[in-house]
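Take a look at this single chain, the form predicted on its own, given in C-alpha cells.
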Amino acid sequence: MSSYIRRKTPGDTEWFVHDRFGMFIHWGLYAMPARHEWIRYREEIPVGEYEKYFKRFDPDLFDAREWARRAKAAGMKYAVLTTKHHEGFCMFDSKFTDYKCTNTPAGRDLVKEYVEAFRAEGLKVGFYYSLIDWHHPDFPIDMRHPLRNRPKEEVEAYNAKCDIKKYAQYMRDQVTELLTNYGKIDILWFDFSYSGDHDEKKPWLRGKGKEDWEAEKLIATARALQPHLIIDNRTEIEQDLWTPEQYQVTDWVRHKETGELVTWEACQTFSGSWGYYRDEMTWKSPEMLIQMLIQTVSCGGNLLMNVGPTSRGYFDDRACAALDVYGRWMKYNSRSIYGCTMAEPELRATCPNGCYYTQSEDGKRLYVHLFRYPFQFLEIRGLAGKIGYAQFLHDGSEIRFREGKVDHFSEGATRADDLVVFTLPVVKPDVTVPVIELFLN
C-alpha cells in the first residue's frame, strides 16, 4: 500500500483520488461574444450593453448526453459545470433571480440536463459556483469589476447602495437550491477570493474574501445538505481541495503551515481561455495534453481539464480533437492513471531523465512514462532486484531486461549492481506517450 498520508478532509475524497481525471465545463453568456469568459471585465461592458447576449442565448444544439459520452470516452470520471460564472448568469432555474437560462430563448434548465446525462453515464457530478457576481445589485464594485475605472464618486455612490450581506444570503439561497433540487452532488467548486488585492492608487476598490462571502455560513449550508461533498478552498476557508490553476505542479502540494500532503487538483485548459474563444490559437499539442495528466498524477494530484462549449451548445472540433487525444491514450493506458499516485520516495529517486513514474496504490506496479523515447535501451539505476516482469502497457507485450551490467556498448561491458537495462524497440510505438508497466517483487 502507498505510504503517503493525506491531510484528512471533511468530505468524501476517496473516490476522487482514485479517479484522477475530470472535465471542467465553462459555459455561459460569454460563449456568444466568444472572446474570453472575463469579457465584461476586459472590455468594461456595462450591464445594459451585455443584455443583448441574455436576450439571444439559444443553445439549440445542446445535447448533454453527447457531452457526457465524450467525457466518458476521454477517460474522465467526473465533471464540474459552471452553474453561475462571474457574469452572474445562472444556468439553472433559480427562484432567486430572473437572470437565468429559463428566461432566455433556451427556455430550459441546463444544469438539470447536465446532471441527468452525466449521472446516466456513471460519472460523478460537480457544480462550479462563482462567489463573484457582476450582475447582482448588491455586489460592490472592486478592482475586478467591469466598472472599476468609473470615477471615484460614481463608484462610491454605487457601492453605498450595495448590501453585501444580502448578496451573501443570495448565495446561500442558491447553493441550497443546487444541493436540494438535483439529487446527490459530488463536488462544489467555489471561485474565488481576493481579499488581499488592493490598488494603492484607488483604495476605495478593495478585494473580497471570506468575510464578504460569509464563507463559514455558506459552507455550513452546503455541508448540512450534503455532508459528503468535496469543497475547494477558494472561499478562503480550508476544506477538502487545493486547486492550482494553469500551471504544472512539480511535487505533491503541501499544507503551507503543517507541511501535510493535501488533496489537490490542477485545473487546466485546452487553450488559453476557459470559456469558448473563437479566435484563440494557443491550443495544446497531443503530447502536452497527455504529459500534463501524467505529470499531475505523478505528483499525487488530479487533473480537471476544461472544455468551453459554443453558445449553440456543442463542443467545437478543436475541443473534440483534444478529447479524442485523451480517449485514444486512456483506452490502453488508463491503468497508469486510475488508482495511481506518486511513486514511493525510494522508487521516485530512480526515475531517469525524460521519464515520469506513477505507482498503483497497492504498491505492486510501477509505471514508467516515456516522455522522451530512448534509442533501443532504457537504463534505470536503483531498481535491480525489484522487478518481476515488464511490459508495454498499451499492448501487454513483454519488455526484456537484465540487471547488473551493460554490455551493449562496443567498448565492452560495464557493471553496476543497482542497474536495470530494458531493451526497447528501435522505433517508438504508435502511442503519444508509451508506458512501461513494471510488476514489482
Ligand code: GLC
The other form holds:
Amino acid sequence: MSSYIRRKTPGDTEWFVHDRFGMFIHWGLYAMPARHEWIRYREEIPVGEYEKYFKRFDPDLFDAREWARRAKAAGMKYAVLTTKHHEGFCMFDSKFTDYKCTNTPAGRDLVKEYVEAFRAEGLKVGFYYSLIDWHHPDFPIDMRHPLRNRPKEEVEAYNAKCDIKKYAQYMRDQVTELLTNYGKIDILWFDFSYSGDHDEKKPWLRGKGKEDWEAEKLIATARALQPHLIIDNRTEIEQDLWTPEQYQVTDWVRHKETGELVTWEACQTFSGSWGYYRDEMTWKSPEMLIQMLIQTVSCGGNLLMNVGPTSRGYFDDRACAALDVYGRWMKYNSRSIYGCTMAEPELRATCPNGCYYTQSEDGKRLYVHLFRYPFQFLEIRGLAGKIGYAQFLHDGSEIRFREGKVDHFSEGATRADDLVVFTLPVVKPDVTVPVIELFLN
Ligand code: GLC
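Having seen the form predicted on its own, I'd like the form predicted together with the named molecule now, please.
Up next: the whole complex, starting with the chain shown before.
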C-alpha cells in the first residue's frame, strides 16, 4: 500500500483521489462576447450594457448528454459546472434572483440538465459557485469590480447602499437551493477570496474574504445539507481541497502549517481562457495536455481540465479535438492514472530524466511515462531485482530488460549492481506519451 498519508478531510475524498481526472466547465453569459469570462472587468462594462447578452442568451444547441458523453470518452470521471460566475448570472432556476437562465430565451434550468446527464453517464457532479458577484445590488465595488475606476465619490455612494450581510445571506440561500434541488452533489467549488488585496492609490477599494462571505456559516449550511461534500479552499477557510491554478506544481502540495500532504487538484485550461474565447489561440499541444495529467498524478494530485462551451451550447472543434487527445491516450493508458499516486520515495529517486512515474495505490505496479523517448535503451538504477515483468501499457507488448550490465563495445560495459536496462523499439510507438508498466516483485 502507498506509504503516503493524506491530511484528513471533512468530506468524502476517497473516490476523488482514485478517479484523478475531471472536467471543469465555464459557461455563462460571457460565452456570448466570447472574449474571456472576466470581460465585464476587463472592458469595465456597466451592468446595463451587459443586458444585451441576457436578453439574447439562447443555447439552442445545448445537449447535456453530448457533453457528458464527451467527458466520459475523454476519461474524465467527474465534472464541475459554473452555476454562477463573477458576472452573477445564474445557470439554475433560483427563487432569489431574476438574473437567471430561465428568464432568458434559454427558458430552462441548465444545471438540472447537466446533473441529470452527467449522472446518467456515471460521472460524479460538482458545482462551481462564485463568491464574487458583480450584478448583485449588495456586492460593494472593490479593486476586482468592473466599476473600480469610477470616481471615489461615486464608488463610496454606491457602496454606502450595499449591505454585504444581505449578499452573504443570498449566497447561503442559493447554496441551499443548489444542495437541495439537484440530488446528491459531490463537489462544491467556491471562487475566490482576496482579502489581502489593496490598492495604495485607491484605499477605498477593499479586498474581500471569509468575513465578507460569512464563510463559516456558508460552509456550515453546505455541510448540514450534504456532509460528504468535497469543498475547496477559496473561501479562505480550509476544507477538503487545495486548488493550484494554471500552474504545474512539481511536488505533492503540503499544508503550510503542519507540512502534511493535502488533497489537491490542479485546475487548468485548454487555452488561456476559462470561458469560451473565440480569438484566443494559446491552445496546448497534445503532448502538453497528456504530460500535465501525468505530472499532476505523479505528484499525488487530481487534474480538473476546463472546457468553455459556446453560447449556442456546444463544445467547439478545438475543445473536442483536445478532449479526443485525452480519450485516445486514456483508452489504453488510464491504468497509470486511475487508482495511482506518487511513486514511493525510494522508487521515485530512481526516475530517469525525461520520465515521470506513477504507482498503483496497492504498490504492485510502477508506471514509467516516457516524456522524452530514448534511443533503443532506457537505463534505470535502483530497480534491479524489483521487477517481475515489463510491458508497454498501450498494447500489452513485452518490454525485455537486463540487469547488472550491458555490453556495447566501448571498452567493456555499462555496469552497476542495481542497473536495469530496458530494450525499446527504435521507432516510438504511435502514443502521445508511451508508458512502461512494471509489475513489481
Ligand atoms: C480564477 C478566475 C476565474 C475562474 C477560476 C477557475 O479565479 O478568475 O474566472 O473561474 O480561476 O479556477
